[in-house]
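Only one chain is shown below, in structure tokens, and it's the form predicted on its own.
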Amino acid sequence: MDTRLIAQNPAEVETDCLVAFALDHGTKEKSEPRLTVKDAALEKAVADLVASGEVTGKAYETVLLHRPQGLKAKRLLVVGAGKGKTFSHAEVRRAAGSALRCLKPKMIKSCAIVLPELATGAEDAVRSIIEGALVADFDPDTYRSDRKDYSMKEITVAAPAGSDQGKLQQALTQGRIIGESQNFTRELVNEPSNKLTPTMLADRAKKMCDSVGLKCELMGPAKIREMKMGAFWSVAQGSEEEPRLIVMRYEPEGAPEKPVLGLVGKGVTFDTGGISIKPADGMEKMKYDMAGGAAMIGAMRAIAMLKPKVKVIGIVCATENMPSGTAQKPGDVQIAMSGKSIEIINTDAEGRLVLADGLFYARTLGCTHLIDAATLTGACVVALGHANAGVFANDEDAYQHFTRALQRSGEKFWRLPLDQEYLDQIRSNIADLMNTGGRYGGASTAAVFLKEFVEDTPWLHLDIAGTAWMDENKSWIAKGPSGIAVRSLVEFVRSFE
């Protein structure tokens, strides 16, 4: 997709659909629509729409008019954004996905978006707009053989005549970079096991660094042995399919020598639960246990275009968890890389044994802050449902950090426990931990068997389980993967510049 910038009054775009933004400024009873611009022709050309209750501001609403009156453009959509007394950028990314997601069906190719006023400014308002457009433009149907291409071909953002085109152009560079980023993630994360093995994953990470000048290093079975990552080899011990420890580096001229910080993801191409297998129905699913991998790959893309000014390394453990004579058992004792001795209660509480010693690795390469992202439990998606993924930290600068990357990214983190009392539900009798706690507390027992990697190291892991695959279209983006976690983990970066 082609994104350009111009500054042009809504009345003189030329464009196959101008797209406006409605709010709604009323009260629960009655609805006061308003648009987020103050223009005398588009408030023409929406009254008699606004007079008839077909535009009420309300969150993703769409009414298309076509030749409307005073604009020079052939339609005009205009797409609720929901209250006005909690419009922010999030909004704007919504509702300029829904433009794009309601437009595409019609085979309309280009559009206009009005930039809105915006309390954060004109700058947030443009990035947004570009992010929510590109990810609306991902579908998952990449492998139908009837497959139609329904891209948007071109967006123009159309910024009041007179506006600072230097920084807008800015804005908009940096919303693509991330807006792409995330769908490149949600391009991996959609593939099926058998076009994406861990070897697989790591040649795409390879090409990625290739293409935007980052270091990679790929490391396999004997290296890892070598390594003693005796976790994370247990997992991978079970597959035909070998492992890959894939090491992506950022160094920046001029970035200060401290902080680095270690990006650590879970690249679990298929999980089948191991010997402890999981129930057949929506095991195919389970190609996207790699989301938080994918994840670190596509925030390491974007932060090397981005280029701050601070020392990144990324790291994926890449493996399949399979059922095989060669596979783990329940009762093993298995030592990570750490030296901590594991009892293998689960096989399917393999996420956490991979990120054991991605954590632990990433503290050996001079790693000062550390974040992981991880489909890990089933317990944070009860706890969570699909609204929020969760958050877990053991440092608060670290983690007030990541709350305003939060601010800036629009996802929705929500913070649980790290108690002790979690820590003593997975003591084992025969080794220093044991890989599950039972049923009771699942996300907790899990965060804090990570924890027992990182040690003092500030540290953040976001368990995005119950948010990295999407059930159902939402007007905004396609049903499939959402590529969680991308915008955040910029955003946290760029807050050590």
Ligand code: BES
The other form holds:
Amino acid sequence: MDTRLIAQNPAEVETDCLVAFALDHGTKEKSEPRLTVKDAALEKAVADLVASGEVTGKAYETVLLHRPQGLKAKRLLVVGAGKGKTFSHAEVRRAAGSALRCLKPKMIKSCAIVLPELATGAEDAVRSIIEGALVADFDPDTYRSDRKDYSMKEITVAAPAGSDQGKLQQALTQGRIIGESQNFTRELVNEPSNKLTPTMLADRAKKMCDSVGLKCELMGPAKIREMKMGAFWSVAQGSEEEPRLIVMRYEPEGAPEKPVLGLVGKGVTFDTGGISIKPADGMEKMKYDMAGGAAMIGAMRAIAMLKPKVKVIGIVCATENMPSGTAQKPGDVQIAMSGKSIEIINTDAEGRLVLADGLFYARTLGCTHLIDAATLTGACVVALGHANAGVFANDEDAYQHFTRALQRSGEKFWRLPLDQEYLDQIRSNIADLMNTGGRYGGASTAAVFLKEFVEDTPWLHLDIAGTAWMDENKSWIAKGPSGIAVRSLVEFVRSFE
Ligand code: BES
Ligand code: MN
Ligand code: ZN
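Output block for the form predicted together with the named molecule, input the form predicted on its own:
Next comes the full complex, and the chain you just saw is listed first.
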């Protein structure tokens, strides 16, 4: 999809379809739709639609008009963007996405979106339009032989005549990098496990790194064992497929020695549960158990292209979790890279095992701050559903950086607790820790398990089990892999600049 910026008033824009957003400034009883820009020609063009009640401003409603009077555009699409009071860049993303997903099946291949007036500024609006549009352009039907190319050829952002092009162009480029990186992650997450083994995931990461100038190191079974990553290896040992430890380095010139940010992702390309095998029903979904790792790979891509002046190391622990004659068994005791011993209670709690070594390894590489992302627990899905991902933090300053990142990314995370009591639930009689802590508080017992391996290093843990895969289409995004966390990770890194 090509993206471009023009500075032209709506009436003058020649396009297959001009897109304008409408907000509802009314009350609960009566809607009062108003466009997000003050423009006489546009207002006139939509006057009849407003008078008839077809345009209300209700979130993501779409009304398409042919040959709009007084405009050069062939069509006009009015997209609702919700209540005037709550209008923010998050709604801009969704409204832009809804516009694209409305036009795509009609085989309309180019459109121009009228830049809305946004309290946080025009740059924020441009960036959000492009991010939302790119995300909406993605379809997950990769392997369908009747796949139709619905993708948009070109999207134009129409800023008012006379606006500062330089700044807005920069915002457009940034939105493009971030949106494409999120889609890169979604492509990886969408792949079935036979098309994306740990080796293939590592090769895709390497190829991406080569194309954007990142250093990338891939390590296999011998190195993983040599480094005494006993927790990571205990999961990998059950599979015919070799595991890979993926290390991506971003070391820009002129960056200070510190901080060094470590981004660690769970890359379980398929999670059968292992010997503690999962039920057959829904198991096919466990191809997305590498979504945390894929988020790190996508984020590293964006970081390499945006070039913030801060050092970042991306680490992905890629493996399958399989039952076999060589698989680990409940009751086994494993020694992690840190030296801590772990009694395996349930082989299906494998994510924390691979991350324990991934996080500890990141510290040995000199990371001063850590953030991990993982489809870690069903308990997090029970607690937060699909609307919010979970976030855990052992450090208030790092958490502040993350909340600032969320304000820019528009993604939703909810903080969950990491208290000492949860640690008591995972103490073992035979070893330092057990890898599960019973029925209750499962998202937190998993998180405190990880905390034992990061110790005092400032750290954030993102549990994206409920948000990395969406079962239903939304007007602004197709069902399937969501690419959650990519945008927030990028903004988190930039917050240290
Ligand atoms: N990958 C799963 C968690 C998961 C569940 C991801 C649902 C996406 C959707 C993880 O490895 C797992 O199996 N966790 C277990 C832990 C339990 C055995 C303590 C779980 O949540 O049931
Ligand atoms: Mn599991
Ligand atoms: Zn898993």
